[in-house]
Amino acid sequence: MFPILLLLLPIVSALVLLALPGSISKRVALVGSILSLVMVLYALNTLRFDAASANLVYNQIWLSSLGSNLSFSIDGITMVLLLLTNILMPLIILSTFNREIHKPKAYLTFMLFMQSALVGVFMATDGLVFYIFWELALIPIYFICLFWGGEGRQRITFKFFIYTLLGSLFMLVALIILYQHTTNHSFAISDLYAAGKSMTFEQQAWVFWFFFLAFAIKMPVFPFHTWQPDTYTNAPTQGTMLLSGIMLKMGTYGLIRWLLPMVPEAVSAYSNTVIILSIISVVYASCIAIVQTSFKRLIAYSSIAHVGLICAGIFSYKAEGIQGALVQMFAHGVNVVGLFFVCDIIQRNAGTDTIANLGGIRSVNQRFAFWFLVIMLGSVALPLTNSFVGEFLLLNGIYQYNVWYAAIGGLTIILGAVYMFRSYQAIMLGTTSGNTLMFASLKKSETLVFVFIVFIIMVCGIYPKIILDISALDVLKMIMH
């Protein structure tokens, strides 16, 4: 029953929020998100002691004529994404405290509905249900970006919507092809796996590229990335956090859960092409990040670089690469939310995120400089921070696939250090400018967000076994299957 409770709890929280006065809406949303986190931690405890527990599976007859059931399940791979989603949601909601938000009840309601849709994507074990929740996740973030975004939001949001909707249509076609090849016309994931493996190579190739297009656009990977920088920059801070911290993980999760086991012959044939595109993403996005004048846009491009390495590690089809991808998905989600929160505070206090117009913030707010420094070090994979283990395993997996790919992909560490340290130096050090001279002290809610983010960065960096043990067994099962 855990899956259905995790799915419904954010929706119930949103309905309660709508029924209560707007003055307490942020607190209600925060309490609801914390309850969801408690449920996930309880499910994690069950998974550790009884991985085959019936409480981790929900299966209800739904559209029997189509062979589709409301089918959800929690295993180690799913749990990593559930933890990420439900750890970040309270922090994202807490980041709205001490912020003036137009129509906060609607804003928070959309966020909670998106949380439910994301949880549905990660737990679904029925192809049709997975597709429905994949589409449902797009609706709340579309309205968040459209109603609360910056200048030019209509054009930018429309481009984002068209890109992702087009990718979803390709995935729907792939699911229909698989469905037609099942022996009993079923959307159950096990039946779709069997159908994919029974296809000819040509048929697998079509399914592979249709699925990959949907996932590549969502992540995004070069050359399907053009919607991302504008959308991340234009979206409100919490919208950007949702997009970068959690939503892009839908694409990487889809690769692991749906694509790799579905069409193994096509995966073997086209992995090299995908890894090349991923390595191009790493180098291209890192070089573009170096020359950015906007700090928020710099973070957006850095996200493309990080996800490119994750994608390459997944397609190495090595246990180390896939484990590294899961660890890095978790680490990147935490770090990028922290970086966008840093950017939000800078914009609110200085009135700009243009790097050249900032400087000297450390002189007027040393605590903020400290939090920023630790999150930045996590982002560049300093040893004993959360990203180090993920990037090490990713490069290990890619190295086993091809030494030169690992060498080029490893440039992400060097280039990442270049653009992050340069931006920190320009923003935080030196002399204060007119924009930063009166930089305010951190509010309690802001400090609390930073404390939790830095705590996760350090704990997962010092003791990565916390995340690795969750998914290790299921990754090995997938590789050996």
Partner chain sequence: MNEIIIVAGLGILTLLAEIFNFKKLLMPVIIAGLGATLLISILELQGSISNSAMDANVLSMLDFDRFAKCFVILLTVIALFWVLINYNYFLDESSRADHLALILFAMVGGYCMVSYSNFVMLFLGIEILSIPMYVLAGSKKNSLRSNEAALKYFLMGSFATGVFLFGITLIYGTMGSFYVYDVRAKTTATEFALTPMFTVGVVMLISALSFKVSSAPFHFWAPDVYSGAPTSVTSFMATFVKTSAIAAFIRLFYTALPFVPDNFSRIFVVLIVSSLFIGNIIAVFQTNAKRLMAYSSISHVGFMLIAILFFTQATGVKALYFYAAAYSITTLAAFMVIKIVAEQSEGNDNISAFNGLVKRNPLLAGTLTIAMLSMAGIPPLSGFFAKYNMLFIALSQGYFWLVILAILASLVGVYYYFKIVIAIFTGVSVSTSSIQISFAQKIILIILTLLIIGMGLNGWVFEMI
The other form holds:
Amino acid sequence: MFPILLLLLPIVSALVLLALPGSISKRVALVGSILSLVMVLYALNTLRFDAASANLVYNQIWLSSLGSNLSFSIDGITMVLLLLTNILMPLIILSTFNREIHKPKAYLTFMLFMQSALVGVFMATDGLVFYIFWELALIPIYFICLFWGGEGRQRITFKFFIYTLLGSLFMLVALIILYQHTTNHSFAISDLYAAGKSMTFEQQAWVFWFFFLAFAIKMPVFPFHTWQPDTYTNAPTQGTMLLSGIMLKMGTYGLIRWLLPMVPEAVSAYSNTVIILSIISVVYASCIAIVQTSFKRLIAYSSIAHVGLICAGIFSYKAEGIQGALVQMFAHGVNVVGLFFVCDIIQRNAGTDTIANLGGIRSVNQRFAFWFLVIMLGSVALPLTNSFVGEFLLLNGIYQYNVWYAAIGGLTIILGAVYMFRSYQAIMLGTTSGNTLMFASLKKSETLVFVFIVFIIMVCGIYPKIILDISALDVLKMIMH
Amino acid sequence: MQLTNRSKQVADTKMTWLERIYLPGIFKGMMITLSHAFKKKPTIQYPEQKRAIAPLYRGQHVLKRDDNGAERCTACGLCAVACPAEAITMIAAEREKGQEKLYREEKYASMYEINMLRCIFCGLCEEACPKEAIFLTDRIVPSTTKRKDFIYGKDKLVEKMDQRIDVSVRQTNNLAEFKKNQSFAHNKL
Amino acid sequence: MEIIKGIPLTSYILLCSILFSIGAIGVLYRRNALVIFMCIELMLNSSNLLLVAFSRYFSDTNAQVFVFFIMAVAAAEVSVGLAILMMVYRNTKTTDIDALNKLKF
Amino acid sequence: MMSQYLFYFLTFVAIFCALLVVFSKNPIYSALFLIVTFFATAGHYFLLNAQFLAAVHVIVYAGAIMVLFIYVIMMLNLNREVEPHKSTAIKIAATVCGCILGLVLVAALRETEMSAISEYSNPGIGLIERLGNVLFGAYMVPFEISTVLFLSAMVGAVFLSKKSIH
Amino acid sequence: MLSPEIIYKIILILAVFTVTLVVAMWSTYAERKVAAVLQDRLGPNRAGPWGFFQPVADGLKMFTKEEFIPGTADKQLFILGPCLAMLTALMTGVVIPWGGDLTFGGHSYKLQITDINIGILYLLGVVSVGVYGIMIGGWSSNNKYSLIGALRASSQMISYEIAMGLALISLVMMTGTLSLGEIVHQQDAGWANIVYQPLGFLIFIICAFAETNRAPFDLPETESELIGGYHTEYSSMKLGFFLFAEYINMFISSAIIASLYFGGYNFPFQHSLGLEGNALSLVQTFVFFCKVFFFIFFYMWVRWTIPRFRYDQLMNLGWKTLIPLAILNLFITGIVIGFRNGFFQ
Amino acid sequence: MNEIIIVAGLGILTLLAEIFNFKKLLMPVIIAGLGATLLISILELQGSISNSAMDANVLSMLDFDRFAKCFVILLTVIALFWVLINYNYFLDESSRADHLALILFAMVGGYCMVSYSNFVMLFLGIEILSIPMYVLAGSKKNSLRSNEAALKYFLMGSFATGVFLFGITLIYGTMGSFYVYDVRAKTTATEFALTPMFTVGVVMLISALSFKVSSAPFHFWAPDVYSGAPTSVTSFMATFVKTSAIAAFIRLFYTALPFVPDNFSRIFVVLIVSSLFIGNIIAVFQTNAKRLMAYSSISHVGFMLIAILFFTQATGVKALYFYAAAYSITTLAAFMVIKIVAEQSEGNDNISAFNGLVKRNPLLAGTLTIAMLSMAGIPPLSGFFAKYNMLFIALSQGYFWLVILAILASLVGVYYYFKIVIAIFTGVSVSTSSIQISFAQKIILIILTLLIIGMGLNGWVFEMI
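Having seen the form predicted on its own, I'd like the form predicted in complex with the partner chain now, please.
Entire complex below, previous chain first.
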């Protein structure tokens, strides 16, 4: 019931939006996304009190010849991501208010389609359906980047597309291999789990690496990250938000749902490698972030660092690690959207995001400086912000796996603080430059976005249990399994 | 204006089916040709049979002698001038003493040639001749295989005394009268 | 004619193989579209001959009927092929296939 | 005995003329040698007791196909000069390729043992009665369908030769 | 080694060869004579009585004339052309039954060189090859008139071969055999095939005219348009070969027409004459030649009656009239045979 | 058999239309006839009506089994769409009756090729299909490119026919029969051993048929012919002809030589891999849309040939059928757009002609984009499922590295498909005038788009065969 509603609601609102005149399309999209959010909250309520409710599962016979059914279900882990998606969507749509956007109808339609696809990815419990939604999510964002992106967008978006498609094709191979080992020729996730376990180590290894390639590219993890900074920089703000806030989580979610339980032997054999890669990506991205001159690029690299840590935490295969990963996914989603929104405002008002050319915004627009500060603090995992909980749990998980990894991974907090504070300092403090002199005051809708983001940052930081509780049970179940 | 009724009025009507398949027409045509097979053949077997020729038939030339056997031609060249095909050439010479028997006038043609391949037998030479020396006869120029054989010199043209050629048909009074009234270029001099 | 007793089938197979190869060489060697086409006919002909030989040695009529069809098809192909050639010649005034280079990538 | 000599003679003629087809400079010589090759093949058909096919072969190939060829050659007035000089490298390459093909074929088929040769039981298979029965019996469908082939070839040839109206 | 059979065959071949040549030779005489007669003339009458040795004189003239090959001609093919024309012309006579059986010393000999079971196909094959002589001759002369003549000849022959073949197929359907001997033999008992196949005969004879390049289908060699068509450049013996081949073709096609449609050597009431054996055969052969000579005469008769076609008319006649008619004839024949065999009951 | 009779009859009717001058009625009649053919073949498939005249003589030549019936339906659908798409083409063309008749006759060939049970019919089918195609490739008589396409296609096609015949001859020489089930019985018998003659024959057959399906390394003709021929004809070649050829190819192994794919798998693998790579990599450098489609079709053939490795199980045939259907519909849609666009820009069919198409006509742009995405194999479009099935087959046969290569190749493919997509959306068009299309064209475009999207999401095409 819920799954199909969540899938269809954005599409319905997109169709409504297409039918109505362009002047009110932003509002229609906002209403649609809020409706989805309400739906998710309702589903969350259901999950809380009746986890076995039939409403959380949807199963429809589909391609019986291929052994694939349209099956979706919502459990705790999924719920976290659904929540993230549906909370962020209204914010992202809200961030388009007061913006001149070329062909807003098409823009918003693509975003709503994107939302539907993302929700599908998080809910799918059928291999083929998962794959299809996984790819489907790529199309709208590709077009968003292609139409509304910056200079040289053809090449950059194409690189992004090819990268992700390469990964996902390998994932398809992995899925097919798994499928062929199922006893009853089915793509149902439970059957795939069973099949994965029944395979020899070598086969598992192939499947592992194929899956990992897809997820690693999506997240991205070093050395598959080269598409990311360019794309983030080049995409329109909302596109970047979608990419970094939600789409990136497809990779990490995939690790939790589709990789770890699927091929346990291979996971235990290769988790060390993966964690090392993740740690490298943490340190590497942080270091590069420090030397960035563009603020947007800086955020992009910081995102790599954060995701690296999440990945490492997941592969520690500890409840803490995975829980931490989930919380951090949520937190990072919110924070990074906030940061990109900040970046967008700076870019719009100052006409540049080169750190060196900015400065002294605080003296022009104090409110903005405040919102930025809070979000930045959340991003550097200050206690009482959402990230703190996540990073703490992640490091805890990694620590249980290997002390040294945790120690090196912990550097991210310091390095993150370095580049974040430095950039804050350079942008907001100091003397105003020609670019920042005329910094406009925030619009109502912008303030609204900041209020929400900061609210979430604070709530989750102070009372993380609301997130942790959603997934705790399912994570434990997974670990125990 | 229709003078005879031999011409057939052609009607450009659409052909009937029978006409369009042509077979009856072909059959009719075949019958016509076949019927000709049984008609009398108008062929004349030439060397044996000869066709009656017109009285004024213009054949091979002759250079006449007078009754004394002297050549009438005085090599005035009028025939050569008159000849539209330029078939006649001659060389004149003075009559020597003692040649009075041979040549009627003081001047005579020491060489006189007619190229029979060029000659069109129009008879203008005959008309032009003031001395009544050249005549066309009813003889036929025989065929040979060499070109030079067609260039008739005096040996062939001048009549032999023992075989005089009768040109009386050409010397009718009418003709004489006609010639007399002709205004020749030399008469005017 | 008692050919079947004097000549082994292999001889025919070899003869046809050679004829076929000569045809193939011609197709590769020549540039004149007409001659290439003739060499293709030679190739068809070699398989015809081989089929007839097989038919004789197997006492099977089917192969001969097949040859009949091949001939029919060859005739049809020739008519179309020569029409194409004439059309090309009308436009290019040559039958040299190297002259046809409008389509290159 | 006689037929063996005939076989070798015809084989020699066929191969020799086939080579000349390829290597004659003038297309019309190629065509004429091809005709001779066809006649040699027809001779082989006679040796193999396929009289009907032999006659049809002469009528179709020599009588129709090659006439068309020569007709076209004449119409296009293709003389020796028309064929441009081709680089020897390509020629050698083509010859080598073809020879390799021939070698492979010969090598592969040289050892062929016909295990299932039925007895020389049916001398009449090449007769027109037999062929007719088979053609209008078992091969009725292809016979009918080949009319479509002819129709399309006819329409196609006419279509291509027609002057386009513009 | 040489069995009487083979000796007989050799003799027969030589005889047929000689007869063919002789007939062809005197056909040239006949042509002139017939032309003359139809045009109210006398025709040749100098060489021998009624000019009977005119062909000999002509032949001598041909032999003694200057041998000339144009400088731009393709030498080999220039020579090959007339040879091929002559060769194919002479090849046809092999399958024609010239008369009934002869009996010598208990052996029965057929007056037919070979009665192959695909006689008609053989005829078609040879006829279809016959065009090469003209094509090669015309092309190798390197003269545009010759080339046009050759092109005309080939397209004309190809076009009319189809109708001819279709007309023959009707006949073959009716008789059920491809052997000429058999076809002629069948006409012994019943009517001549012309009675059953009038349309087929008409088509066949028209096509035969076209195939032999005789008037009114003599477009390949029209004097007034193409000087001499494919043989413009030819002289002396090679020209003689071309002309000779044409007359041989005429003779052979007359023989074929006579055999296929007019009962061959059979004649009405032949068995009521009281003749037997060799005598009958000889009479039959005589009758056959009479028929043949009639058709040769017919050829000439037509030539001097009907004017030449225009080229488009020729093609229209071939493709738009004769072929559909031949197919119609085929169709009718098929239906009639079907009725006779009870297919429709 | 009914279908063959109807379509051949329609062809003759078309010729008669030229003579008796009822050209106006022609197109509706043809469309109705093809519709009737489709209906009949569907009814036959369901068993509602029996196939006419199926006596032993017919069955030994044409066997309308389920495979054949399904492919006949597919071919008819393709032809129907093709005729609808090119409706205008036939109204403008002066010799449209000839074109239509040739197309219809070619269809007869296609039907023979999917239903043969005797090598004679395979041979005749190929020729009946090829000869009209040779002609149609050259149907722009004054265009040098079209001429060249026709001549190349013809020469190489006849060469392939020669090879094909020699192959059949050699197979006949070892098997003693042209009847495919006889051959099958002999080749599957226990005492059967591969003789050199048979091997050579099979290799020749495979090469010739590879030529007909334009799989590398026998693909040389395809790009030239595709780009030289008129666009309508190219679309027919890329869909109908290709489908028939590939069906004939697999039917050969399905019926006559089932053991060949196992024993000759290396050959097929070479064909597949080279098609995938040559097709995709050369396509990257193309600037002409039709040429690009030609190379893309080569790569798709590479994918389709994968089915041959695994045809013994029903999945192989199913996958091929689905691939052929998806590919054909997608290609038809793509060519329809290419044709309309090229007509609007003075016959320019380079990729640059598509610059900014989205502004000139969003429907065309959308259809072409969907088609390109489908060809690139993006889910959930039908092209994805088609490729998915093929990869699935290859994996189940253990051709692991083949799958990897296929994936790499199709990634390269994504590049050039997206080149067009990028041109459509971000290119700066030379002409800003919008492209007008008729209502009927809109309907067809929408139907095709829906088919491309919907075919994969619904299993019935896959399950049909």
